[in-house]
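The chain below stands alone and is given as structure tokens, in the form predicted on its own.
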Amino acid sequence: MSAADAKAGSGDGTAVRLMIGADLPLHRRYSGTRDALSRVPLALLPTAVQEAGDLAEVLGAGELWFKRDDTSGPIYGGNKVRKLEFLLGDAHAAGATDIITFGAAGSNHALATALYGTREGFAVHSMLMPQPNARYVRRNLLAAQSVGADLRIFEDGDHAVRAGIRLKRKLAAEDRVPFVIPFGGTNARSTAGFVNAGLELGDQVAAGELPEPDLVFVAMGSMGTAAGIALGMRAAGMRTRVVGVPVVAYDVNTADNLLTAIVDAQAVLTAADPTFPRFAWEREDFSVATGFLGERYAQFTPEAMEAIGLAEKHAGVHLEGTYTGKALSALAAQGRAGALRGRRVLFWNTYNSRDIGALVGRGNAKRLPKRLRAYFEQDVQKLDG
């Protein structure tokens, strides 16, 4: 979809209120709902907001807050839980028996899908690909294995996708019903989970829990999180701009692709409920902050590791080097350049902080496929200190 196409439509940004119920797409029950999105209630919402005044001073922001989505789920938090509410809802609606999904070897999405998918009664198959080694890769593999996920490793994303297609056909031939969840758990329907999140933040602003931010910084991989927050905040009547920080290849995390993700999600929601507001969108309605990826996906950077240390020391918030550390390093760079002086900034913490130690302890690296066992035999990357 082009930017010109995206500009079609209009809306008044009427604020929306908190939803009650498991089968509705958004924060309130719309009178015109005709095709409510399927949803499984997994998340513990709303997640808290935390002021970080000391860190704001260190980083050069006028005010700084954290949105604590690290506590979004009872057994595993982070940004994937909100998406999985809609993805697993769709899987149940389709009568699925099996979930097939994709990710890097240490994928937080693959782990979250394994934990919540198996809890919902699905057999979960993770089609994985190599990434730089890190301690969290080992933890995630063991935790996913401990709940019975089928973990497979391939030489790259193309091979993983082809294998997923073959597995889907094989399962169907066995009279099972496979349901495919894409990389990162992002599609136009699952983005509704973060439209909810943007609306939730609007409720917290209205309740006086924090002032309306000028900017929201968030890590950007499959882009559903950034797209949903932008759309949800606008539907809540907020003027806050999303700053998406790419953590995958820049030719994937483009402003045009983010714009398409926003508009596609809006189209799904307006089709499901004609009372959902329609907005005209342009690239200028959000920002994409490049320059913080480093050499490649999941390769830690000195700037990210410094940012992680500052968040721990000055805010008591634990981040990691693949997503949130790089996103906070973008915030730090803008702050030190003077761009955040006098501005209210919110950092969306998309990393899990729930203790998965018991799950990790039940895993057994010796039972993993040979190419996954290698992550336990080889050194982690140097910056993973």
Ligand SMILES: Cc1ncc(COP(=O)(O)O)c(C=O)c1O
Second form
Amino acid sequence: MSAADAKAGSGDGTAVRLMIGADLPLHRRYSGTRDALSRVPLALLPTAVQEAGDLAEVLGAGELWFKRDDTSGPIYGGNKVRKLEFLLGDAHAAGATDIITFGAAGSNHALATALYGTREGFAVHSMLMPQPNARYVRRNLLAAQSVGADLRIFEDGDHAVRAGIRLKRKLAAEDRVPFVIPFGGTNARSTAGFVNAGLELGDQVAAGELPEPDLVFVAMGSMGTAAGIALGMRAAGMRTRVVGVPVVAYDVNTADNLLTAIVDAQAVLTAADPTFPRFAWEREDFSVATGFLGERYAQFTPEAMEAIGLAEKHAGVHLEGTYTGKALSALAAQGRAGALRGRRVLFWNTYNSRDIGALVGRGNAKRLPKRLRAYFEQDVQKLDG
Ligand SMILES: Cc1ncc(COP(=O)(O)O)c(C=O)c1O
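Now show me the form predicted together with the named molecule; what you just gave was the form predicted on its own.
Below: every chain and molecule of the assembly, starting with the one above.
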């Protein structure tokens, strides 16, 4: 594995045949992918769509809807579950014993991988890197530790990737079979999970559960979520435009990188299923709303905190400061500027709402590596009040 592989996927290049989850119907629109993509059943689908009450008026949108991916899984929801179905499917198909993944100290992806990966029988190793402290960081660490995940922290992403490479070699030498899941759980194959999500929304529109939205706002980290939704909605015949909100870094969450993620995922799907449509994609087919990241990844912003408060008060929806709060602050800014007047807007809620309190309660901070224990000893950032 090279460092690039760690970012782009397991990189072994072998065609993976369906072994686990063969009896699971993929979305009927491209069931042909069953020959090529493995999938394990983790998610509770479809997730509901829900109108946002008077939050639409408060934020200046014609209509506002939530896509409730916060309830996407039985033990842990949020956007990672749909991707993990395919990632863990590939891991099973490769005969893996161990999962190595990457993320920030409080990564929701690392937690979701720990929870579902260990349930699927894998040993899960998380190569983590520092981030601004917040209460959710502590909770995610404890919950992951409570299910036996091996949590390690490094000085930055490069060191984490290098350590992942070393660990992969070591495990292989011990006759174990390591499988690498990249940062955020995004590769061209796992994006299929969100292509299904876009198709699922298309079904809900067709069934009259909501009108076809003009815009879908979604937070962009590793960007598989935004890419898959854009592709899936278009495959469903919708004209809805994705508005991706960068929350990691502006030089990572670019329109060009989103375009690449869409095109790469489309290539996987068309190779697997010749009936999957081949769209020509342009940068104009979606937008990237910059200006809401704040100082850096996971550093909360006053605008995000305000948006979180409004979502709670006017729609009873619980968001957070690293991803969804920032994405909603982008929507709020556009709404207040009058850009969403008369428009139908859907906010994709990518943050888990399942109660992980029992898991958190079973975790033991004392058993964490010293540098992770620091998150329990040092103050949380000011806006996490
Ligand atoms: C709550 C939440 N929303 C959105 C995202 C971004 O998703 P993606 O990495 O697919 O862009 C993440 C990723 O970690 C997340 O945890």
